[in-house]
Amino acid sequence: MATPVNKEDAFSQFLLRMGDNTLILGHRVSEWCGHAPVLEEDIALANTALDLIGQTQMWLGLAAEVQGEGKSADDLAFLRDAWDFRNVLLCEVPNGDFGRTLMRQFLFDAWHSIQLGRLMKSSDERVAAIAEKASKEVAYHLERSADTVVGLGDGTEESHRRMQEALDYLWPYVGEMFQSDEADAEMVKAGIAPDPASLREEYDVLVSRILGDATLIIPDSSFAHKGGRTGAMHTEHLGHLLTQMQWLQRAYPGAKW
């Protein structure tokens, strides 16, 4: 029998999930800085990463406040181990080529925009305020990633092939965003956050429309990677990423600029 989750612990888990998603994806996107195909894309990806890290500061800052252990957002970002992170697997998938990166961004942006729209009505005023601020940035992220997916999907034979391969590779990760557990149930009960499953219908409509415009075919598969946030695949991908992201803080504990 699963151990009951109280409201405070569930709230902390929810905030960590939101903050870890943006932190890990923001770091992944930042890896393109200086390496993107053209300067305009290099700058756009860097700005997207900055937006995501800014949102991380708000989510993890609130998580630290709720935990009441005297920690900061930086502590939660840099001093936890891979198995303590609660992001979905989609966010940590290695970049691959430019097409995979933009497809990953679009699939997350679509979920993120819907989630934030619901969170703006949260019973917790702090969550609603973060969601309202973040939603303005995410609306731009979604517009840009959707336009790029359409442009590349409905572009040349080569770009179409790469985008379809990216979609085929990433689609199995999508299902995890709509799975729920005891912490999610507690958040629904408190009116703080929606049931993840309740976002799926709106998500499918949005994604299907954009991918249709991109002349891409959604894989005929209901398979979703299991065990994200704590599974072996999670620690395999994330361990390498955290080695890059956390090494300075770990090498010089407490160092400040």
Second form
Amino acid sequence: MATPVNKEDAFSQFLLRMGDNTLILGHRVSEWCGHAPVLEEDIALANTALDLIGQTQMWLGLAAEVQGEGKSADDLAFLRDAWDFRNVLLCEVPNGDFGRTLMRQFLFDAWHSIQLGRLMKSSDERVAAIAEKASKEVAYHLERSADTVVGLGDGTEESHRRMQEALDYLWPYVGEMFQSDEADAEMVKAGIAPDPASLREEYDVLVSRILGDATLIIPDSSFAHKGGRTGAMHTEHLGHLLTQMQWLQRAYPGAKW
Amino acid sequence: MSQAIAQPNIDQIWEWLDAVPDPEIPVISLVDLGIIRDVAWEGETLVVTVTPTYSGCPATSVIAMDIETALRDHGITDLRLKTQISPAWTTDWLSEKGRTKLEEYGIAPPQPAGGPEKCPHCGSTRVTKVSQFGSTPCKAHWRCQDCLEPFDYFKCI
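We have the form predicted on its own; now please give the form predicted in complex with its partner chain.
Following is the full complex, with the preceding chain placed first.
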């Protein structure tokens, strides 16, 4: 994908990044449906996935509108290949155990809630409206994922060990959420979205407090995997996820029910 | 020919919509739920503005279909549904009638304090949260420590 050259391309990039994050994480979380350790958690995960997929319809719906090629949110979700996705790598890594799933959720929710708070002041009223709607749901996600991370981190010897392992595994995927490129610069100039890097300080304060309460130690490394939000290189996991998520539309093009 | 029939007035249409039950909580109406934001004639077309409760709520498409069916049954054929997401839906828009009906049905109505005021079955205030999520996106799962019955709590957002 070439560097976006104008505001329309940059806007489309930005919307795909928002929508692909919620789509891919929503799909990942939905994989727990029927498999969670207890019924209440199963319902909670399915509800979280549902919110994320609902938000996807709004972001990708607007992306399709801005692209103006007559596509729908469904076309973007089900008919693009891995290299066209713009989600951060954090969203596509496999679920692992329940603890890792909730740690990933917390690390994402913390960023998501800050980002949506800023987007509510977007110069584009459609973006501001989606952010206003989504932020209410995400505040609830964050409350739950933070509580669960604390409960498991400051829990039994085994739950603590698993949560520390989850944090060690996922931390290198955090940095990508704060990387900026030309498309972001264009969005800042237009007043549509904040510079991703400007969210880091608030994020670190929030995450350090919760992980401290969870008695977990943030790895002492700033190394960050990247390539998801630019589309340069996804992990091998995204393609496998798409084979499941897109299977029906690929096997039976245009199928409706 | 359609010119010969007078357009039903707006109050009448609100009344009709108040008879359409929420598909997941049928004791309250769509008007009680506060998701009908506006009803207006634009020339010959009736425009009903609806806001979703939760962005992924699967009942949304059923609700749209129920509104269409109800209004068509009352003879309105030229109808357009408009989705509006801002201002975002809040449980402050639940009607008083709706809150009372929820409680009678066994669902604790939303409270600004973030949890149910009392058990909708026995009225005890000794209640405890089981899960932040319940049987639909708009509800959480609680339990009474006196009568020991589990119940749904309508989340306050």
